[in-house]
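Presented below, as structure tokens, is a lone chain in the form predicted alone.
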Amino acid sequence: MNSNFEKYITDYFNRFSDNQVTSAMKYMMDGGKRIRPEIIFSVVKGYGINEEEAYPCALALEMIQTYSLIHDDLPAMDDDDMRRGKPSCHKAYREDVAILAGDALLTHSFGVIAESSYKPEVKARMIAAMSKYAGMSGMIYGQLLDCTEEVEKTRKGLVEIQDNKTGGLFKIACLFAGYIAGINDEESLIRLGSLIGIIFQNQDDLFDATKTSLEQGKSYSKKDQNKFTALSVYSVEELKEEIEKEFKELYSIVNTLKFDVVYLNEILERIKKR
């Protein structure tokens, strides 16, 4: 655990007055793996930049990630009872409070960027990336495909869901780091985030078949049983092989990056071994 970043998160949420919504926000922000923030930190450190410069945008992204989990667990969505090893937000606080907590996290995430000390042009690029890849060109569109299954049940359709639903926030992480470091090659950063997201979602789908809910820290709902996932088009062994192929492609991309990738490789190894 990155204790400095955790303190930064705590200090931010301590700004709010105590009520059910702020309590639910804090409850859900506690216990995350912080994979997306760590990706941001790994890239900026690779450019010789202190990771603390990335704390505001990393917090903003983690707030978006957490809001998405709160809403994803709601009865109208996946209807899950457990998240991050504890009762999901609507189980711990009621459904109405959970909806408001998710809304508040998303809303304030933009404020975190606006209040930061980043240059105006960096703030503008970050806010644009958040809006795009957490919205209808990313996570929300992917969630729509996942919920309505308005996608062809093929490997191509699977990648479309994964690239948007999970890849969206990983693209933001890579872009945020690039903006701080002054990288102009957005295409490579988006490609990197996309592939990390696809791998991450394939792993999650694999874990649904090979790990217990207790091991994953989340519940399996009845809705999960009928969802179109990687295991709809791959067997367990085929999916393991696909993930290995994707990691090889990922490392080939990393080897072309023009910064010290030792920190990034550490995070990718964590993802590989999770």
Contents of the next structure:
There are 2 protein chains.
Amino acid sequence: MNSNFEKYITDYFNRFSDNQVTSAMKYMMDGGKRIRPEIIFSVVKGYGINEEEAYPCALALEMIQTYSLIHDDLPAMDDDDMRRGKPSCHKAYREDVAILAGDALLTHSFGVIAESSYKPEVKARMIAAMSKYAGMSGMIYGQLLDCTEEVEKTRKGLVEIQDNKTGGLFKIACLFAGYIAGINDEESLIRLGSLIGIIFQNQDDLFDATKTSLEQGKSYSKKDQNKFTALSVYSVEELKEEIEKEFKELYSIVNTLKFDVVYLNEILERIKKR
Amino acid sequence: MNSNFEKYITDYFNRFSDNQVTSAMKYMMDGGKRIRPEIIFSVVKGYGINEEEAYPCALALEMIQTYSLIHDDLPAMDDDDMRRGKPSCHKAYREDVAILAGDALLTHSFGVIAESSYKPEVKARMIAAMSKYAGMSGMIYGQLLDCTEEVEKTRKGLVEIQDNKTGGLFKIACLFAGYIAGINDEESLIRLGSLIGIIFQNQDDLFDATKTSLEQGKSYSKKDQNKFTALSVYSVEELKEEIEKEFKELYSIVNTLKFDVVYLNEILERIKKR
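Can you return the structure of this protein in the form predicted together with another copy of the chain rather than the form predicted alone?
Then the entire complex follows, led off by the chain already shown.
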């Protein structure tokens, strides 16, 4: 656990007075694995920049991730009772409070960046990227494809869901790191984020098939039996091979981005072996 | 109807490809009275600035207003079947699609400002204000007070709800206008927005008591009978007097802000007489 970043998160949320919504926000922010923040930190450190410089945008991204979990778990969505090893937000609080807590995390995530000490031009680029890839060019679009099955159930359709639903926030992570480091190769950053997301999701689907819900700290959604996952179009062995291929492409992109990959490799290894 | 602004809204939403969520977003954006945008336009015009300069931030604010209606109407919230003279979003679409459409409007509202041609410093100030007063220092906090009854049912409690729940977005409207016009008196702008919101909400409560739902184009919420409104603490006559007093304070603030109030007066008269 990164105790400095955890303290930064706690300090931020202390600005809010105590009520049911702020309590629900803090409850769900607590206990996350912070993988997206760690991706940002690993890339900025690879450019010789102190990870603290990335704390504001990393907090914003973790807030977006947390809001999406709260709303995804709602009865009208995936209807999940457990999340991050404890009752999901609408189970621990009321459903209306959970909706508002998600809305508040999303609303304030943009404020965290706007009020940070990044240069105004950097803030604007970050907010534009976060809006785009957490929205209809990313996470929400992917969630829609997932919910409404407006996608063909093929390997191509799977990549479209993963690239948007999971890849969206990892693209933001890589772009944020790039903006802080002054990297202009947005295309490579976006592709890097996309691949991390796809690998992450493929591994998640693999774990779902091989681990119990207790080991994962989440419940199987009530709608899980009908879910379109990687294992709908790959066998377990094929999926493992696919993940290996994706790692190879990922490392080739890492090589074109001229930074010290030692920190990113650590996180990728952690993702690979979790 | 302001056909130039309506065209601006339509043009913006044409960027999104057709799917259930974008369709639900457009469905609910359609038919709004655009009162908050018109407040922005009236103040910038009072400073001799063309209203078109305010279109990006006015669109963003109208998107926030629309997302809040979609989420407020959900079964777990106010459970309203009608909105803007037609079935509410989760009635016309699925509940999961309505949740996502609200999330998407909120997410992209910040992007509209970030991608606009305002100066980066102005963008950052606008986004910070929108986050604050649409969030836990404004609309969402007021919604929480309303939902969870974490407020005393007195005239003071009523003002606290109104100042946050309705006043939040009107504060943003006045601040946006001020930022475009380069006004530094934030305190007066915020008080102006607060008063417009309080008057607006008091008049709404008055209308609810005197007009049919057909005339208002919305249904009475299933939870309406228990709602804490202005008429819980004022008689109809007392409330009319209170609104007159609030208009007087509003005009005194308008006088301290040195701009031509002719356009703002037009909107205030329209609000007064609707």
